[in-house]
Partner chain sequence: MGNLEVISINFWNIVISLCNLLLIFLIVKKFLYAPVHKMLAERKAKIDGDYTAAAKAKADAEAQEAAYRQKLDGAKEEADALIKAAVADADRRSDEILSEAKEKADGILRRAETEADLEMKKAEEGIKTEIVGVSAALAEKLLGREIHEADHRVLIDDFLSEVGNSDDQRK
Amino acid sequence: MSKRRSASFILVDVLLILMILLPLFCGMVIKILTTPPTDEISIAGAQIYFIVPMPLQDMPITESQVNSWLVILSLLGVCLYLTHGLSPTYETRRQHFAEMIVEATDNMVNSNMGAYFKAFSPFICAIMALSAFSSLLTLIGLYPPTSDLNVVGGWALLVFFLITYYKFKCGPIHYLKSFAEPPALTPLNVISEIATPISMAFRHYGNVLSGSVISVLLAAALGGLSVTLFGNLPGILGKLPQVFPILRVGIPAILSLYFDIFSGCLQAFIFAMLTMLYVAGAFPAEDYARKMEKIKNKNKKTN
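Output only this chain's structure, taking the form predicted alone.
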């Protein structure tokens, strides 16, 4: 591949950039068309777009589900864009950036989970990206799926299934015995097993939702304070704070740097770290190695 990019290469790049931006733009359009106009600031959950009749229970299609799929499509576009034009001879800046992400994720997985779980790197990277980008949707006025307990609870259940799968690596008897180590703490071990996905879901959901609630309450308070301080000014100056709350300019944006950007990315990192620690900690590596050694020796005797 020559250093000069062809027209077809540039065209594909443009299409991939559109693939990244178009889902977000569609989400903003849907938000504008489905949200009724109001002068008040309200705190509510995800909006229900429509309900699909089901045999046992009707399934609502909500803002959280739609925005989650929009984020997934945008992330797919990001992955395709970063990997477009990969070459062992001519490395671009995007290739360096993609390699940096892969190397950082591999190092994090190896240091926290060990070499046995090296194949977990794509999964961990996907969790962090999906969580972080979902929380960052608030920057463009969309409802973040991480503020919905159903979405984060689904992620936590997926991690719980992985934990249980690796605990079963040495068989169901070994899994049941792990609850009785020591026997006196069996009830607490069972409760701890059940509490794992609950704590992961509520920790992530609570931190993201609390930031959104605090931001909305602060914006409402600043609007009221603007009217209180400047509403008694003569003429048009007194009416201006009702139309354009002066104190809302700048201060919410500064707090957004923490609640929307730093806190959202931090919770994504924490969720990924807990996933790695729980899954790696659930795997009985020594017992599994002994089991594999016994099977190997048994096969040798049989042959």
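With the form predicted alone already on screen, would you show the form predicted in complex with the partner chain?
The next block holds one chain only.
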């Protein structure tokens, strides 16, 4: 199994690993350089780096955009690293991993959406990877792009476009008819149609944001608690907690385990799952099959 690799192969490997790690490191450096030093703990949105004047509305380039691009760059590195040195016979651990990812998403898409949506598996994989890694950015202290409503709003909007596209597959009349399924509930149907992307966006955004809000509150509380507990100690020991709140070491990690790792990955999974269910549910498979049959018959007649 152990085949000696050439020096160039190892060099490319090292470059790819650098490509994975360097964006994250750059993000940390940018964060350190641009964050103004403050004592107070505040809950705020993404930091604005610069504003591009655009029609309709100015476009601020914020932390969330930059971090998204860094994540995308890093994921490109991951993809290239996993598929580097792929061969049908010689199997490495990373190849097993790549195959596992591909086959798992293929199976998931196949079982949730059916064989017609086979081409969706890279999209689902992309949503999961981008969402999960964006949320996991909090682990290295960066601002998670998923706690910006605009980011998840954009994803939800794309999912909404997909849903509408598949509803339009049988023509605009069928699309309009689907709203008046029970005619009395037409307004409710329209509202629920609009509510789908909004609820998806707010769900993801709210989960990640609530995690960071609770983390911030806990950090503030632990800072205050360490001052009240150890502030009365004599001499320099009493001043230490104000500079270095000792209780903040370790304890927030337990919450971080749930809010950053578990919740981030779970929300990524749920966003992908809901995408699959909504898109597959929007596609009127039986009507579409009937329509295709009709077209086929017409073609036969003309021939």
